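Just one chain follows, in the form predicted alone, and it is written as structure tokens.
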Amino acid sequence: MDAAEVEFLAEKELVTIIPNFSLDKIYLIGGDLGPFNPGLPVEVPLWLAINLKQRQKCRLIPPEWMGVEKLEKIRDHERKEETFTPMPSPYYMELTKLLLNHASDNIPKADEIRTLIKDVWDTRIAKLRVSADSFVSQQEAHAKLDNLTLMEINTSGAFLTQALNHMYKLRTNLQPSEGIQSQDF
């Protein structure tokens, strides 16, 4: 799975918008949405919220966790803990990127939020690298990846898979085969 596919999955997450148009409930394969009334908040998938925002049909309300104070707490907690801490959304990075790219005018302190999310991401990726290094150097057979998001796994998954394949090949080549007998002169 690549980053675009993870972003596609993230676009199904529900966000709150305040529409500036009226429309009855719409019936989609993924579920019913609406009704849409001017000034009344309604939850819609991110893909629809972005589409409506681009057509200037709504105002996006950032998720409650997307505030500077909450993100500072998340960042500080992540830095203090040795293990990965639960994130407010399984798609925190993708949601932030999409919302800031398409609706930064609706998000207070957007630049600070962008910096805080980047700090959290960098901290978590650094932890992941240290964990992977420890995993490889100790020649472990399995790892526990609690509280990692799909994008974080996707970021390091290809590298880690290739490294483990190379390690396996090296180990199998170094071990003497049982069926081969040494020649005695």
Contents of the next structure:
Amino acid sequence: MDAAEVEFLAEKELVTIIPNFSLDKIYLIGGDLGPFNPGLPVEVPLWLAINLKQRQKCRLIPPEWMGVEKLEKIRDHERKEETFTPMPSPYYMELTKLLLNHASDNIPKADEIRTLIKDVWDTRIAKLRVSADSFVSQQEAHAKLDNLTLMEINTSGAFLTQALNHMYKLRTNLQPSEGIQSQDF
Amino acid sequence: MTEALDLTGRDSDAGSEEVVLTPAELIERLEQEENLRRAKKGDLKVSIHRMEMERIRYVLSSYLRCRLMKIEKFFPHILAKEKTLHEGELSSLSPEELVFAKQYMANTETYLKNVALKHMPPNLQTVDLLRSVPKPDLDSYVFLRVKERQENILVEPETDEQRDYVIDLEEGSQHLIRYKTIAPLVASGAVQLI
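Would you generate the structure of this protein in the form predicted together with the partner chain, following the form predicted alone above?
Entire complex below, previous chain first.
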């Protein structure tokens, strides 16, 4: 999977908007979206929220975890722990990027939030690198990766699985077979 | 939800090397497109429905692309498996995909014959595609998410020390493991590949 596809999946997450138009209930294939009344908050999938914002038809409300204090706590917790801590949303990276790119005027202290999220990401990726390294050097056969988000797995996963596949092939071919003669050059 | 259904199939296919069974009802979704053509009132409604339709179309077409890529990569093995299906077993390919695979095989054979094999000495003019095309690597490592709790999955490390150990798979947890160990769980839907 590439990063664009992970972002596509993240766009299904629900966010709250305040529309400035009115529309009665719509029946999408993925589910119903409640009637839209100007000034009243309503939950819609992220792809629709971004689109409406671009057409200046709504205001976006940041999710409750996207605040400076909350994120500082998350960042410090992540730095203290050796394992991965649960993230406020399985798509925290994509949500922050999309919301900050399209709706930074609706989000207080956008720049600080950007920095905090980047810190959290860097810490987690560093932990992932360390644990991947020990996985390979100790030739483990199995790893548990709870609390890792899809974007993090995707970023390092392709390289990691290919490396592990090669290692496996090299290891399983270590048995000496009789009858194999090396060529003379 | 439609997208969840599609993406389970899509994720599994992208993560593993086998061709997993196609749910045929995915195709019905496109027929719903017909229903939406009638709604002319309210430009906004129409555009919202159209956007969703585009998204669904993207998921379906990337799913199809993934399957076709697998067919092209492993066509001799897939066709051999189709030939040996017993009574009552479902094919993992849709009828159109089967036709595609057969045509691809015929075209490849014709191509090889005309470009190279025709000019070889007579006793070297056949090529065994089943042996020359690489098999799907079932020992590759995959990431997975557990849907149903599983107990006592045997993990065999490859080092010389005898360290077979069993693990339990908790619901909702994520793991990195060799595909072969969990292949039956993917087929039964107990785990989902990431």
